[in-house]
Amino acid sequence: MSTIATRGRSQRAQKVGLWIGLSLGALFAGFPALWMLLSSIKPNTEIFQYPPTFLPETFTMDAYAGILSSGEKLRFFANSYTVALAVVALTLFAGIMAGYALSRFQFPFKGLVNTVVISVQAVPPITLLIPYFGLVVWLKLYDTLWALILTYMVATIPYAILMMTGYFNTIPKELDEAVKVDGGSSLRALWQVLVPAARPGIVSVGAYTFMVAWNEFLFALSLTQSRSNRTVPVGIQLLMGEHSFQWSEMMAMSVLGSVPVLVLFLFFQRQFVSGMTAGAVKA
């Protein structure tokens, strides 16, 4: 009896151990959001003060009217939008059928295109701005949203093509045999049985190729100009003047340009996690 009850006592404290880690844990993570939250609909005055205040003594939602009603600043979330959602849908479509291409069928190189796609990986994308920046002038897209769009393609496109490859190899190869068998072609099995059984996998790369696309700030502030042609980061660090900081419209912007992700995977995060273990494990 002793060591049933000293096994017990033994789990409740992990369990107890477990909760104090995972609350420490969100209060980590959360804490950051919940302050620019907050900022955000303070007066930028009362952003300044010292010793600063965590609640807002006075609640004002000027820096969201501000943002709303400033065609510029949504323009920065319409370049964003175009931006993500082309390369979603461009990444998708590749990763789709060079995964379908490297699960099914044998080809010479194979092997050399898994590594490539693998090393592409490896290399931090810092080291490729200058290339990068030379042959987007060279190409005549500097200043454009293509630049931006093809430049984080190399980016995704390896993931995608690693992770479909993964998920494809857990479907078994006899549902797209059935569909050959009934007289149907390669294509029409990819598109009609392969890709509505790899939904789970899909939605996890185009939510993570979003998520690229949306928050990336070195390559958007580097290959645009033009205010027309700037993407939410960029516009959020255009806001630090040379001699005032909007840090109001700052956090504010910081909120709305957090809720497309947000909400993206508060709807898929089920298709999300399984999407990326079943990838990841089979790739």
The other form holds:
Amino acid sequence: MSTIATRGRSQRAQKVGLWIGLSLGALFAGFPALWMLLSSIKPNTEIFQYPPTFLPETFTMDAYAGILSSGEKLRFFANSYTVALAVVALTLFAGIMAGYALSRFQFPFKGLVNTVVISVQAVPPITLLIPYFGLVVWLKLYDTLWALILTYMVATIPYAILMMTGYFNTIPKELDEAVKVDGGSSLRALWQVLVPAARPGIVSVGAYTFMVAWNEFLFALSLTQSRSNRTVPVGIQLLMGEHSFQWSEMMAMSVLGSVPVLVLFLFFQRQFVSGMTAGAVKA
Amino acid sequence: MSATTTRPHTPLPTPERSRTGPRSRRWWRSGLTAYGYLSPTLLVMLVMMAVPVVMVFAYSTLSNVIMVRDPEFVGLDNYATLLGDPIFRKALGQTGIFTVTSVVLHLVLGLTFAMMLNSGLLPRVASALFRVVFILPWVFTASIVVILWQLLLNPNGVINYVLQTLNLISTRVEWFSNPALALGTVIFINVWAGYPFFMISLLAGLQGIPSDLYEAAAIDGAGWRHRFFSITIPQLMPIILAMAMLDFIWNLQQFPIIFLATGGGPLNATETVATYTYNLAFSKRQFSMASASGVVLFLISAIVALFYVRHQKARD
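How about the form predicted in complex with its partner chain, since we already have the form predicted on its own?
Complete assembly follows, chain above in first position.
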């Protein structure tokens, strides 16, 4: 009897401790994001009131209105979407085909190709930036969105290949062999059998690629120059440097700049998480 | 039924059968098809990876490229100059501190949060909700992370206010511009932004631990400490090692958070090899020196990556 009672008590204590831990964790992880949201609907003068207000005393959507009516700021968003979507399309194209080759074909230097795909991920972006600068100027792509699309693909393709190879490996070979026996080409087997079967993997790779491209900062900062070619992460910093006291607008910009990835994440949470883990652990 | 008595079923034209035909031609054709599928990737990797890596090594042995029309070959002089620069050596040390501290704290926070989520004492909905909140920092891009923390840690900001109200500090703290605090502040921000990746992988790992291991330990009367160190940690070890090495490489190369928060300052207090390289190239226009510095960072990353690949191969 007494052991059951102590066990019940210790379990209750465990539960209380757990909830305290979770609350502290949620405060640490979530409070900054909440503060961002709250600051974006406060007037700028209220942000640095001391003592600070938690909920806005004056509710205003001016910061959002200001962004949505500014062609310059909307351009940052348009650029980010263009670059991210182009990178997703091109990465999926290259990644699916390369994953197919690695999963279904034997060819000379296969081991070498595999090793290269894994090891390029270790090359620091800052090291690549210096030659990219020369290369992009030479290709006449400096200060264009193409410079970003091409350089981002270097980071996204290896991950896409690893993921797609892994997914294709889980699909029974008999399925695509059957297409070939019926006289179909290998391309048809890929398109009609493997791609539909690997859809969860493709979604996961697409979402991850979008996030990487949407969030990139270093190349966007260094390989573009004119304001009309800036992406959201760089654009926010530019505005920050110019109107460093417009905090509510900066926060509204940050909220809008985080929405695409947040939405992708909430929608495709499961694929995202399994993809990330698989990528990290298998890679 | 033994394996020898079962007839191998080979209804489809398998490689075995085609071997009787002109094998090498088939082999070549299959190879060509494979390389056809690989060609977009190989093209991108050749132009955007192989060529630039060769270029950066070449740059690092020349007198100032890009800025000078006919740069001369100077051998390893740039490396000698670099290692002789006390700021570079300081940056190397700080990169080490930044990286090791970040990886350790990512692991500690990630594991703590993952274990809380996996405790089995929570209702499903609560567990899912907390998971989303805990992953949240990972959704924000570095440039937004930094702006957000600049607001929160502003001398007149909410964190100073809370700390002052709780009597933990007497005067408002300049978290970014005080040279004694800047590196710690930057590491803190980097930890906040990066632990969810660890947490997610470790959570998947925890869910994969067979529960009968814990049940057996509970029957033997093992306390939580014993269960943690003799079951949880050993079971997670492969994931922890893999994640730690990956995270080590990433943090070694971390640029935007440091660059945007402090630019390497104040008084080089947060200078790392990445910010040092960037400043050499894009504010001092010393592209050859920057290349040498970039190559040093590359070589350090490559050594860690080599361990990572070996570790992964050993697991397979």
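Positions refer to the first chain, counted from 1. Just so we're on the same page, rigid core means the largest C-alpha set that superposes within 1.5 Å between forms. Keep in mind it's a predicted model, so treat the numbers as computed, not measured.
- Positional change of Ser222 between these two forms stays under 2 Å at the C-alpha, relative to the superposed core.
- For Ser69, the Cα coordinates differ by under 2 angstroms between these two forms after the core has been superposed.
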